[in-house]
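Shown next as C-alpha cells: one chain only, the form predicted in complex with the partner chain.
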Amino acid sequence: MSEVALQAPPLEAPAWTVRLRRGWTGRLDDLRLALDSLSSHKLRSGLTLLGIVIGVFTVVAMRALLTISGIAIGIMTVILIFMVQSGMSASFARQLSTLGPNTLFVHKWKWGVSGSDWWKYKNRPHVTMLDLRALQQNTTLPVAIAPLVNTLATVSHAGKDVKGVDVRGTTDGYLDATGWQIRRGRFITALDQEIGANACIIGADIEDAFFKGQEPLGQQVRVGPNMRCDIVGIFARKGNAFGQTQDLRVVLPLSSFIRTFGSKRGLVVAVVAPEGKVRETEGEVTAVMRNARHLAPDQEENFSVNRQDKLLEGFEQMMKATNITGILVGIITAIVAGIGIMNILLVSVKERTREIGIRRAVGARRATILWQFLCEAVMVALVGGAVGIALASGAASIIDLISPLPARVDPRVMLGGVIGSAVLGVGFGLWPALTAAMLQPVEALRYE
C-alpha cells in the first residue's frame, strides 16, 4: 500500500513533491495514506471539472461577467463614500451638539482657517490667564465662563499606566460650558481652583482600567510625571465622536494643571451666552478682550471669537471636497463600466447579426430589437449595481465592526445605486442597440 502511494505522484511532479510525500510515507499509516490518496484523486476530478466548467463559459459571458465586476465596484466604491461621509456628517453633528450651539469659544486661532493666514495666527499671543480673569470679572452677560487647556499624559495607578490620555485643566463652569454630566461624586470647585487642589475628575475608560469592581472615590491616580491626585469624581460615559473614545480623560483644576504641565499653553475660554443673546454675548466679549488686550480701536483683533457654525464651515468645506471626489469616483467607474457594457453590447450585436435578420424577417420592428439590446445593457447593468449594493454592504458591516464610524447603507443611497445603474445601462446600452436596429434585414441575413 505504502509502495503505491510512493509511486503516486506523476513523474513531471518536482522533486520536493516526492520528497515530501516520502516524508509523509514515512510518518503516516496505510489507512490515512489511502484516504490522502483518495482526496487527491478527488481534487484532480474536482480541477478537471472546473476545467471543463470555465471551458464551457463562453467568451461573451466571461466579458459580461467582468463588466459585471466593473459595474459593481464602480457602485461599491460610490456607496462606500456616501456612506462613509454620512457616518462622518453623522457623528460631527453629534460632537457639535454636545458643544452647544449657544458657547463662544476665545481662542488664539480662528476655527476653520486653512492655509495661507496660519502664520497670521500663529504668530497672536496665546490666550491666557489674564485674559480669563478679565472675561469673568467684566463681562455680565455669559451664563458660564470655563477656561479649557489639555495635552496628551500617562495616567498611572496601582503600577499599571494608561497612555494618550485627555488630560484636561479647567475651572467650576465646565459643565455648564460643556453639557457633560458627572455620574458619581462631585466636580472641580472654585476653592479648588484657588488652591490648586490636587483633586480630579476621571473619565469612565480611566475607571474601567483600573478600578474593576472597586469604588474609586478616594482614590489616587497619578497623573503626568509626578501630580498625584484625589479622585473626587467620575463623569458620565459620553461614547465616541470621530471614532474616538471621549471617555479616556481626567479633568483636574486649571491651577495645579498649570503647575504639573506649565504654563506655556494658551487656554480656549469657553463662554455660554444666554439663549437668544449670542451675538450681544459676542459683542461684549470681543469687547472685553480688546480692552484687556490694549488694542487701539484702529488696531486688528489679535485673538477670535469662535462658534461652531464657523467649524461647521469648514467641516462642510470639508464635506464638499469628499463629495466631489465621490463624484468624480462615480463619474470614472461610470465611464469605464459604460464602455465595458458598450463593448460586450458592440460584440453581442455582431455575433446575432443573423439573429436580427432572422428576426426582422419575421416581423419585427427597429423598436422591437432596440428595445430587446436595451433591456439586455439593463439587465446587465443592474446585476452589477446589485452584486456592487450587497459588496458595499458586506464591506458596511465590516467597516462598522473594525472601525470607530458608524458605518451602514442608506436605502436612499442603495435605490440611487439602482437607478444609477439601470441609467448606466441604457446611456451606455442605446448606440449598441440603434446599430442592431438600424441593420438592414437583408445584409443581416447574409452576414456570416
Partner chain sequence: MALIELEHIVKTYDLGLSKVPALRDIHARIERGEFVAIVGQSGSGKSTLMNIIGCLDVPTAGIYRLSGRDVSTLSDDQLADVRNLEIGFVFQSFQLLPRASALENVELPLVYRGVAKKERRDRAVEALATVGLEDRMKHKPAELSGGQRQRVAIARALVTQPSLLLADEPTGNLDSRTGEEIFHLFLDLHAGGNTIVLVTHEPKLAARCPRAVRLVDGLVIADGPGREVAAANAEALGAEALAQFQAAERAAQAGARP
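The structure above corresponds to the form predicted in complex with the partner chain; please give the structure of the form predicted on its own next.
The next block holds one chain only.
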C-alpha cells in the first residue's frame, strides 16, 4: 500500500469553534471601527465625553454645581449616596460606641425629639437625686449607675481663659458607666462626693491649653465665676464624637458642681446593663422609676430610658430616606443623560448613512453594524464614567480630610458605577444601533 493511501484525511475544526472564532474576530473589528469612528469625529466625541466627565464629577463632588447632563450623572448620584452613607454609617457607629454599648440613659428627654412633641418632653419633671437614690437602692441588674449633669463654662489658669468647656458633675461610678479612662492621677472618690471636695479631672485639650510641658497634677484651675479646684487626674484622649471634641472637659464631684452651678439642672442617670441583658435591665429601671414617681398603671411615663440602638434606628431611617431620594434622582438624571447619548448616536447614524450603505453593499451583516454602534455607545459611557469616578474618588478623599462629613470610597461601588454606565450605554445605544443596522443598502447609498 502506498504512503499516500496511509495518510489520514485532515481533521476539520468543529463548527461551533469556527463560529466562535468568527464572532470574536467580528467583535474585534467592531471595536476597531468604533475607535476609528470616535477618533475621526474628535470634536463630537470630545464634547460628549466632556459632558459625561463634568456631570459625574459634579454629582459626586457634593453637588457643588447644578446638574450637568452626561451619561454618568445618574450612576454617580447613586455612587455618591453609597460613598457618603458608607462613611457616615461607619463614623456614626464608631461615635455611638462612645456612649457604651450596654449603657441606658435615664432622662426627661427622649432622644430624637422634634416638632410638636418638644413641648411634651419640655414639661416633664427633671430626673432628681431622689430618682437616683431609688435606682441605686432598688435595682439589682445594673453593673454601674452614675449621675451626670453638665454645663458650659469658662475655665481659667494663669491669666488664660478657655471658653465653652464641658463641665460635668458626677460620682465615683462615672468611669464604669461611661468607659472613660484616667491617663494620670486618680478619679473622684466617694469621699470627694461626700465632703464636696474641690477636686477635678481635666481632659486632654485642657491640659494642652494650660500645661504644655508642665505637670498639671496638683495645680489649680478656676471653673466658672468663682470655683477653684485642684487637678487630681487627667483623662486619656478620647477624640471627637458627633462633630464635637470630647477632650475639652472638666469633671467635678456632683456635690461640688451643685454648690457652684446650682441644682436647677436635671440629671441624666447612666445605667450599665450586664452583657446580653439590656432589655431586662431597661424593664427593671422603668419599673423602679414608675414606682418612685408613683405612676398608676394607666398613666404615661414622664421619663425616658434611652438606648443607643434607638439612635441607630433613627439614623438608619434617615439614611434609607436619603438613599431612596438619591436613587430616584439618579435614575431620572441617568435617563436624561442616556437620551442625550441616544440623540448624538442618531445624528451619527444620519451622518454616516452612505458609509453604512457602502459597507452593507460589500457584504457587511446587520449584526456587524449593530455591534459597531453599540460599541461606540458603551465606549463613550465607560470613558466618561471612568474619568468621573477617578475625579470623584479624589474629591471624596479631600472632603473626608477637610470637612466633618465622612466619605469612604468603596471599590465595589466604583465597579458598580462602571458596570452601570456600560449598561446605560447599551440600553440607550440600542435604538440608534438598530436604526443603522436596519438601513437598506440601496436607500443608504442614495442618501445625501
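Source: prediction; values computed, not measured. Residue numbers count along the first chain shown, from 1. Take the two forms, find the largest set of C-alpha atoms that superpose within 1.5 Å, and that set is the rigid core.
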item	value
Rigid core fit then N150 CA moved by 2 Å or more between these two forms	no
